[in-house]
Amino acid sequence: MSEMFNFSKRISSLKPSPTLALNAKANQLKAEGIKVFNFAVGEPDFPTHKEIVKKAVEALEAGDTRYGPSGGGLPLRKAIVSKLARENSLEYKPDEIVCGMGAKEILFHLFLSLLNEGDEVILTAPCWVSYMDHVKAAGAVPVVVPVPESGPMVNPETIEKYVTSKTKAFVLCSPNNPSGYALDRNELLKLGSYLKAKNWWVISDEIYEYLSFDHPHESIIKLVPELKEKSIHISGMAKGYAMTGWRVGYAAGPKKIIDLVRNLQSQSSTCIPPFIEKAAAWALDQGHDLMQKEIDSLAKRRDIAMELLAKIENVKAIKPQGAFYLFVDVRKALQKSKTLDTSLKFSEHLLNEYQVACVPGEAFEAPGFLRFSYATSVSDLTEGLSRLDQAIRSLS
């Protein structure tokens, strides 16, 4: 092949999302009229609240349906300057706020803006599955802190020895994406008393901010303000308000930065559609009180899971504070399969043979875990970690 045809090597060594595509199959064989115990989406299961549906329709029939400014029009960025001021004691001006398509594109827009070929940005097991190929993309080399066994926590002494002198950015996700882990005030402030002594960047993902069921969420920016001129807050609609498809997903940092962010933007999906933008900053106005009966829905189904895992032996975890998973330990019950000795060969085992979705460990760097969303309904949740048990029992 001549060399015309060579691609991108950092974009060809990018691996598509594990959690889409396992979605994708599970909805596959749905459609072959199969039931399928699907834990493998991370979207909460109730829909988008009916008066911020009402905000955008209102907004399409005013005629808002050409194009708006990138990084978002003045409004969204004031309700979210005040949302951040209200909710999380942190102060920004609008010209220090970019908003893109879902918390997703600020982040891969936000890597490729702060990073240089061979920087190093330091992510604690289990992570989330898009922050390795961001980084990759950006040309730099993503360092992961595995797992401990003591438990998914963050752990400073633990992330030294992964430092070295390229060491760029350090990635924090509280309430955690996939084991549902949330730091408290005085973990937060053990990290923000490390990281403060650091000339890196701090990447603060709070996007599970609404959905922290044990003890109020804090930033760590909020906890620790000498980061925040070196530290970027991300969040977005898509958890706590049920926007998943609404694609809305914002930053807040030092203006240099978010400059940047705004410039990329531009020249790739330009903007969030204007409708979307009214029916968003509406419902930042209403904050977190406007979907708490549906979060706490949430939080009596997590103890539910807890309560249903706790009968199934040779398998354990720890018992999640935020988000909406399940993050299972299942290296124990490996251990007794010569054929099924991976998560990621059980969990196709779990889709094909109990029709049971969910998402391997080693998506989320941690292998021999499985991550099980519960935001489903007590029925499915109740058959699918029966069928779980089934699967492991038969493992001996």
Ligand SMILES: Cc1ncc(COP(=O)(O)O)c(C=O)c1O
Contents of the next structure:
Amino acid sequence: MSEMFNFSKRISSLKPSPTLALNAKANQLKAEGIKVFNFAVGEPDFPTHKEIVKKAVEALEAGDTRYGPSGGGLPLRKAIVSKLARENSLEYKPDEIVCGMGAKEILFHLFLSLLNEGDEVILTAPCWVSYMDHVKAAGAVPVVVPVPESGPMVNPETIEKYVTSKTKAFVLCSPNNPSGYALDRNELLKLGSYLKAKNWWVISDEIYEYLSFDHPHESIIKLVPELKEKSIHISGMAKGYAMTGWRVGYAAGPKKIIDLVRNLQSQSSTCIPPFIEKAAAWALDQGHDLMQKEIDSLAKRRDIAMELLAKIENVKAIKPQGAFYLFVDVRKALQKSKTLDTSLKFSEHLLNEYQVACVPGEAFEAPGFLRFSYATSVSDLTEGLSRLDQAIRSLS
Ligand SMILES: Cc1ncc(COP(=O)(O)O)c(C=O)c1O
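Having gone through the form predicted on its own, I am curious about the other one (the form predicted in complex with the named molecule); can you provide its structure?
Now the complete complex, all chains and molecules, led by this one.
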């Protein structure tokens, strides 16, 4: 084959986002007229607040339609600085903030900026789908700490076994996608005191910070201030403000790394659309309270989903303290089947035979689990989980 077709080995090794692929398949079935119970999506089911939409429309009408500054304009970065001080007790200056097209772009650019060939990044399973491929795209090596025997959780003892001289960074995602655990203050203090003794970067992905149902969200960077000089706080508008399609994410951290991320954006997506910046800054000024009703409604649905799940035999899930996912352990149930013996195969079977879309644990480096988003209607949840029950019962 001609040399021309020897594409980048690094990029060819990446897989498309499995959650987006599944969502596309569920939508395709829907377009064919088939009712699909779609629990695969990673987004709230409520619309963006009307006032936020209005601010964007006003900005468009006022002519905010040109390029904006890379890394976010000063008004948006100031709104983030105020939000971080007010809600997270974190002190940053505007030049320690960078905004991008969603937290995903920010993380991608951050990994490219931090890592060299062969560096290792510790991820704890189950972990969000994109970290692995971002790290690989940067030429570095994702090192995944498997799900502990006792179930999804992060603790220093399990991490330590995976540390090498090449470890360069550690990623914490709490509240966690996909498992919904949210580290409490004591767990964060314990992890933080372990991390502060290490010579690594700490990437604290707090994008689900508004969705912490059992205790108020606290940043590890605030609880263990010694971490601040080597940590990057990540958040965004997608999950807490139901603004997934608007693509606004941000990072706060030491200026040197923030400058690199901004430079990279100036050479890729350039900027966030300025009319979106205006709407995002307004939303951040309102803060958590703007979304309280929706957050309460998600917490109620979590309880309903847990009750429904408890009735299904041979499956279990930790009660999610945050985010909007149930991470269901189906390992025991799958032992009964000779053919549907992996969560990947079982999730395909669920979609094809029961029209239930969920994400298999393989996508999160945690085979044997299935992720269901409960940010759907209660009637869909009830029917969808009843279909899961039927599918589990028919395994033999
Ligand atoms: C843990 C985690 N981090 C980051 C992101 C990216 O969010 P955004 O939509 O802002 O790119 C997601 C989205 O699913 C996520 O679940």
